[in-house]
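Below sits a lone chain in structure tokens, taken as the form predicted alone.
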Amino acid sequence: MSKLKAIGVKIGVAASAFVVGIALPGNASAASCGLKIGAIGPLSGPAAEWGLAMVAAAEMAAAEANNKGGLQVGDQKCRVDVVSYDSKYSAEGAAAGANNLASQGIKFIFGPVGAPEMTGIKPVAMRNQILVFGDSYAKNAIGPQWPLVFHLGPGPNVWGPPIIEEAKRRWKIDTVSIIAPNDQGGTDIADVDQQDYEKQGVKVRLEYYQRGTTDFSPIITRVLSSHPDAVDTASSPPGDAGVIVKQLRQAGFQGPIGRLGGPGTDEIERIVGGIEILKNFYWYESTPTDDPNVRELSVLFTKETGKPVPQGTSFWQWVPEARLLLAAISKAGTITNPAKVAEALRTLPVQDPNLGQGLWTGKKFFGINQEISFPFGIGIIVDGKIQNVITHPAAEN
């Protein structure tokens, strides 16, 4: 079993095509009130790995509170329950999910995942005064006009440059072809990736595809005809990226393949058929995955929830934010006033027992300091052998 496969275990969270209420273990009898946290994200399809990881992180934070007798809110102990919704990685799905959760009186939503979903959820969240803690690399993921919307972590303008620098140090990369979806979830990231590469003297060629594409051979043919030194799958969902990489290798591409758009290497390796076929690969890891304190989160998840951890590494990035959201609700002393919770959230230090020291950022890029930044990782595979993930400290956006 490769190191990547050892990191990822089989998906243990049941995906649903619609709304799923998740009953969590814990000392419910000690709780004197109830708090529902919404969790919206892709629970099926090529981006399911990301959404399932997000739901699992919300479950874990809830279980941590419940197993202590409930979340302290004012003079009450509140049992925390997670209500998840499969948004299918679409703006329409995220908007429908937010409307559904709003109809249940839910005032806090964890997720969604990706630029299309963030675009769909923000108007609904603001109309219903819901606090959102989402993840997206879109250029307008957050902003002053959405004071109740918080951001999981920085985009490729922060972590792209050091990853490209590391890749260039290992391989000759003077030209690169970037392949991404032709919507905001792809174009915003590809545009920033292009700037990151060009600042380091790499010529860029862009290729976009329609979501739902399963045969990438026309794009692969065009890419190979341009003879790039490297190909980057950018923010393509892990399922799509796996097919792209597989078809690139089957077509004879021997150069390094990058992924400046999000974790999911274990799923890509599964689709491709092995780490030896990935061969030379570089990517963004949302956490330093070789850090024992970070990996401990998987042990804690099973201990707190009694369930196997979800596949992939993005779960480790979501847990600190879920803990922070509950800490803000506790500090604010209310489960019905998101504005007051947002005010409390902005004052909390970014410090997690597993991910270490982080910081609030976002003012320069988004105009609002509502983004969490923790240390991240640079993943490298050389000649079919995975290297130690390089830890990079938390950086400002």
The other form holds:
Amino acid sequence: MSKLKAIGVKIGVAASAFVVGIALPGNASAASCGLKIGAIGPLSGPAAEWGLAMVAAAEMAAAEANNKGGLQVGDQKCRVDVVSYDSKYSAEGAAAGANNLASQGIKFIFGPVGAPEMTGIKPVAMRNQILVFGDSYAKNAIGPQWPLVFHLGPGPNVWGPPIIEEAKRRWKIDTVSIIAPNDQGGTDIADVDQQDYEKQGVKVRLEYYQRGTTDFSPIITRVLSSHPDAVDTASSPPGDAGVIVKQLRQAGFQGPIGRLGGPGTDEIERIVGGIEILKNFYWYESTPTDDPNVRELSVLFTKETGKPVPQGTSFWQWVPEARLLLAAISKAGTITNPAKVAEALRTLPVQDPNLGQGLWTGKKFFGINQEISFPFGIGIIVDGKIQNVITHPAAEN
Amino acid sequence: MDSFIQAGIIGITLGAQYALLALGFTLIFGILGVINFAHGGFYVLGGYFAYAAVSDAGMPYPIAVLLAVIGTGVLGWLFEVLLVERCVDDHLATMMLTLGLYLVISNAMLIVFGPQSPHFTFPLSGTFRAGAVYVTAANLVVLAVCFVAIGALYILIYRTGLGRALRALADDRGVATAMGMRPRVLFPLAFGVATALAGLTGAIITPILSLSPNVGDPVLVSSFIVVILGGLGSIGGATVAAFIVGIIESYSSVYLGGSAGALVLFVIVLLLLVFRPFGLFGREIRRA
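Would you mind giving the form predicted in complex with the partner chain, to go alongside the form predicted alone above?
Expanding to the full complex; the earlier chain stays at the top.
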């Protein structure tokens, strides 16, 4: 009976909220136009942690705007909605998603998160004149030939060297084996990682695996036969990296394990079975995760959206870019002209209340200054104990 | 030399995994003539059944595995009775139906448990070593379970009245039905046994590797390769093919690298099929 009563109360509250929502003039009903932002990324599979973080960031920026009565675009207040699509971390998935969103008339896409997806999405975006704000460490993630494609965060050529320097300072690393998937999401990053290591005198051996591999034992055996001082899982998705690390430790590998290819340490730790098994580990954190201002974003997310914050740390990196995209739409005063929004975006300062001062970069590496760079972090675990994340200032690419 | 021995051990453990995966798949094809695209889904279900029993209900792992076997078996039986039975002779319909079921299962797991891998590890963490050669306790358990499952299935199919009835139905349903065999009872039973095997595989392999709603995709591919190589419907063929695939994959990956290893496996399987289009034990299709 008490359960029935509770259900009755909930229905009553929901009905009241609905009636109040209709009656109040200042809320969603105030929005006189609708703006749909697409969010494409891996929402399932081994890279899901990254995609979910990206969608959550888009939802948070949308909620921030909607909770203020809508996004100011010209003389209108626009309600912002996020339409997400699971690309399954593949080029074809991302292209299908972009086509799907284009057919809905969506002109702005947030994401994707990986190199194969970025490759798949760009031609569709060009054809349909869609502005894309994605992430990828591919060597051709952005470029002058794709003026509507913007980029979140520099790749390993920027943050790899200080992380390797820090790892070398803590452990003896003269040789390293890099393990990565054998598609663009792996090869582009592993190649740059290799250069980063070699510049610091570390001998590198590259090992690629077929994406979709579930048991890495043969590759681990091959890697360990060369007796490396360290093994780096590069840009292997967190789900794959977790199995690789687990099987490395089962095989008796005692050395440090690196990860110059993206965050995801929480998931890796869950798969491995504990931080004590990770033992000695170093990785790239996309933001300084120990910074209280950065962590505050999680509290804000729940406050704005009413949802629990997604797992992982990459969410914190995506929020400033989502805010920036909406700010550019607002400044351009249009929801139908991505070229005008891109123009406005290039002129906006990179300054976020949570991540602080950043900069526009990318000219040197990609030939176009359409990349955002914020301070990033260096994560370290020593003998099964997590160390404070080291903050590194925003850097040029 | 250590690498050579290690590659052999890994090949056998991979073969055991593949054999477990392929047994249920080939059983359904052999008896019902249905290609079960939902096989990977029942593998995923088995993993999540065991995970939920251990982490949410606090059950001991062996009980959790048993629950996974029963749970996936019952669901498979129900699925056959309620849906597959209605179009069991229509290959296209059963393919669509089982593919649809796989999507339903993986999306249901996505909604209930979320897309990320949970903390689900095998309860035995030991590793046996002799120099640079090693084998994990978990893989030894998988190997033992694999041989028990193969033995049990062999006895069920070739040494019991039920097995004889199932083989009779597979051989000639019309005659077998006239002789009193009841496909409406026996087909769901065979389907349930096969999905229980998939559930068992998921329950013991996902804590060794990783568990997430999409881990059934590669499972389906591996099962397909193994049963095609072994000869669709042949239990013995699937078992032998599983170990051949495991060993080829291991040696080619260790000596040629991860990318080349996967390629070599497909090339060898293709070549074998050129010379034996019905698979290594193709003749058994009619018998199993």
